[in-house]
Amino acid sequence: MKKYDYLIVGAGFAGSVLAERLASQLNKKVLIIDKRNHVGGNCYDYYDKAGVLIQKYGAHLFHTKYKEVFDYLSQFTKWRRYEHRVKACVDKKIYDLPINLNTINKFFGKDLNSKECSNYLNKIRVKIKKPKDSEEQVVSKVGWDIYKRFFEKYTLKQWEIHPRDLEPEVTARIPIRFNKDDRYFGDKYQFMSKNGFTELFRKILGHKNITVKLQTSYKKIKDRVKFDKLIFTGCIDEFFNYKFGQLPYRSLKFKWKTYNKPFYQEYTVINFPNDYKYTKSVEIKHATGQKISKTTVGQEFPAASGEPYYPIPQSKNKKLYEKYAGLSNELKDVYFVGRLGEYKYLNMDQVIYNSLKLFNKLSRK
C-alpha cells in the first residue's frame, strides 16, 4: 500500500485548494479522489460537439468580497471582467434582478427616485419585526403583489416546498436596491477565470506531490491506501452510512440546445418565475467571451433526485445535520467541508475561504 499524508474525498473547491496547499505549502503527500471521470465538482466546463464553452453543472459565477481568496486563484488564472447580471420574465415583460429601482417602477408603473421608492415599499410592505419564513420575509420588504409575481412559484418550482415552509435564509440572500444598479453581485472582485474553470482546477491540482484518482469512491479506496488523516467533502450522512437518516437535497437536471447564430439571449441568465417548467435559462457565451458562431443555451429544472445541489433549509434538516456534526466531532484528523460536509448553501468563494481558513489551521498543527 502506497502511503499518503492526506486522503481527499472530493475534487471540487473545497477538496482542491486543500490539496494544492497541503502540497506545496507543507510538502505533503496527497491523495485526492472523485467519483465522477472529471475534477471541479459542479464547476466543471468542458467543449461541446458545436465547439461552445458550457458548463454542466448550471450557471457558475466567480465573485468574492474576499481579496485572500481573489488573490489564491490569480496564482492559477489570468482573469476575464465580468460583472453578472439577471433578469426576470415576469408577464411577457424582463425585469431586474435582484429588485432595484428600475424593476420597482417598471411593475408598479412609476417614476420614483431612491428615497420616493424607499417610501413606497414602506408603505405596502407587511411590517414583520421578525420574519419566521421565505414567504413573510418577501414581503416584510416588497410586499404581496412582487412577492406573488417574482418569487412565489419560483421558490414553488426550485424546491418544491411553499416558501412558508422554508427558513427565511432563502430569501434573505437577495437584496433589495433603491438604486439603478443592476449587478447580481456587489462584491469587489467580479471575474470569469480566462480559460474556464477546469483549466483552472487542472492547474491548481497540478503540483507533484498530488494524485488525483477519478471514478473511485471513498468506499472503495479506504481499505486500499493508507493515510494519516482525511479530509471528506462528501455528503456527511453518506460518511456516517445514514444512521440518523438522509439529508434532503435539491438538485438539477439540464436540457441543452445549440443555435446557429452567435448569441440566442440577450442575457447570461433570465429566470421564469411563473412559465414553464424550468427556473431559468442560462447562456453562458455571455460571461465567458467566447468568440464562436454557434451559441448552446441550457434550461435549468429543478429536481428531487439526483447530484445533491442544494440543502433543504429547513429547521428539521438542521437538527438532523447537526446530529452528524455531533458524531465528525468525536472523530479524530477527519474534517468535513464544503456545501455537503457543512450541508450549508455556500457560494465557491465562500467554499475557497473556510478551505483557506482549515489550511491554517492544519498548519498550526
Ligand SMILES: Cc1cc2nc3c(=O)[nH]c(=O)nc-3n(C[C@H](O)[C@H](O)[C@H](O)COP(=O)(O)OP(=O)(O)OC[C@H]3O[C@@H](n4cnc5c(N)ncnc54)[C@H](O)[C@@H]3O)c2cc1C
Second form
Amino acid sequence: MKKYDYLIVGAGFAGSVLAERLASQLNKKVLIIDKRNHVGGNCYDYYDKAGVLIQKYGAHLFHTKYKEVFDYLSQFTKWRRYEHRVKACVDKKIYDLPINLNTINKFFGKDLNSKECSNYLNKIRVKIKKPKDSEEQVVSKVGWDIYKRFFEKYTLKQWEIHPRDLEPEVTARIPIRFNKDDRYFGDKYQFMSKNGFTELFRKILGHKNITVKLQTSYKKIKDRVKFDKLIFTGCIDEFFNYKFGQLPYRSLKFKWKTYNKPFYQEYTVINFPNDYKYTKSVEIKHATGQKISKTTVGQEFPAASGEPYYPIPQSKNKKLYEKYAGLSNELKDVYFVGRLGEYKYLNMDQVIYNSLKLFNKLSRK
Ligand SMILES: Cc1cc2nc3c(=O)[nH]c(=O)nc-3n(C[C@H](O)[C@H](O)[C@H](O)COP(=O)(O)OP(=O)(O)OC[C@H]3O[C@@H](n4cnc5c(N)ncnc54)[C@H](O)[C@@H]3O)c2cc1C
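What about the form predicted together with this ligand, after the form predicted on its own?
Now the full complex is given, and it begins with the chain already shown.
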C-alpha cells in the first residue's frame, strides 16, 4: 500500500492549491483525488465539438481584491484582461446590472444625476430599519417597482423560494450604484486565465510530488491508501454519512446551442428575471476572447436536484452546517475547506485565499 503525507479529496481550487503548496513548499507527497473525470472542479472548461471553449458548470469570471491570490495564480498562467458586464432583459429592454444610474434613469424614464438619483430612491424606497428577509432588503433600497421587475421572479426562479423566505444577506450583497459604472465586479484584479481554467489547473497540479487520480471517490479509496493527513473539499455532510441530515443545495442544468457565426448575443451574460424558465443566457466567448468562426451559448436552468451548486441561504441550514462543523473540530489531522467543505457560497479567489491560509497554518505545525 503506497503511503502519502496527504490525501486531498477534490481537485477544484481548494484542493489543487493546497496540493501544490504542500508539494512544492514542504516537499510533501500528495495524492489528490476527484470523483469526476477531470480536474478543475466547477471551474472546469473544455473545447466542445465545434471547438468552442466552454465552461461546463456555468460562467466563471476571475476577480479579486487580494494581491496575494493574483500573484499566486500568476505563477501558473498568463492573463487576458476582462471586465465582466451583465445585462438584464426586462420588458424587452436591456438594462445594466447591478442597478446603477443608467438602470434607474432608463427604467423610470428620467435623466437624473447621482445626487438626484439618490434623493429619488430615498423617496420611493420603503423605510425599513432592519430588513428581516430578502424582499425587505431590496424594497428598503430601491422600492417596489424595481423589486418586482428585477428581483422577485428572478429569485423565485433561482431558489424556488420567495424572497420573503430568504435571509436578507442573499440580496444585501447586491450593490446599487449612483454612478454609471456598469462593471459587474469592483475588484482591482479582473482577468481570465489566458488559455482557460483547465490548463491553469494542469499547471498547478504538475508538481512531481503530486499524484492525481480521477474518477475516484473518497469512499472508494480511503481504505486502500495510507496517509497521515486528510484535506476534504467535498460535502461535509457526506463525510459524516449525513448523520444529522442532508445539507440542501440548489443546482443548475444547462442547454447548449452552437451557432455558425462568431457571436450570438451582444453581452457575455443576459439575465431574464421574468421570462422563460432559464435565468440567464451565457456566451462565454466574449470573456475567453477565443478567435473562432462559431460560438456556443448556454442557458442556465435552476434545478432542485443534480450537482451541488449553491448552499441554500436559510438559517435552519446554517444551524445544520454548524452541527457538522462541530463534529469536524473534534477530528485530528482532518481539514475541511472549500465551498462544499464550508457550506458557503465562495468565489474562486476566496477559496484560494482560504486555502493559502490553511497552508500557512499547516506549515507552522
Ligand atoms: C454557477 C456558478 C458560477 C460561478 N461563477 C463564479 C465566478 O464567476 N467567479 C468566481 O470567482 N466564482 C464563481 N463561482 C464559485 C466557484 O465555482 C467556486 O469558488 C470554486 O469552484 C470553489 O472551488 P472548490 O474547490 O471549493 O469546489 P469545487 O470546484 O466544487 O471542487 C470540489 C471538487 O471535489 C470533488 N468531490 C466532492 N466530493 C468528492 C468525493 N467524495 N470524492 C472525490 N471527489 C469529490 C468534486 O467532484 C469537485 O470536483 C461560481 C459557482 C457557481 C456554482
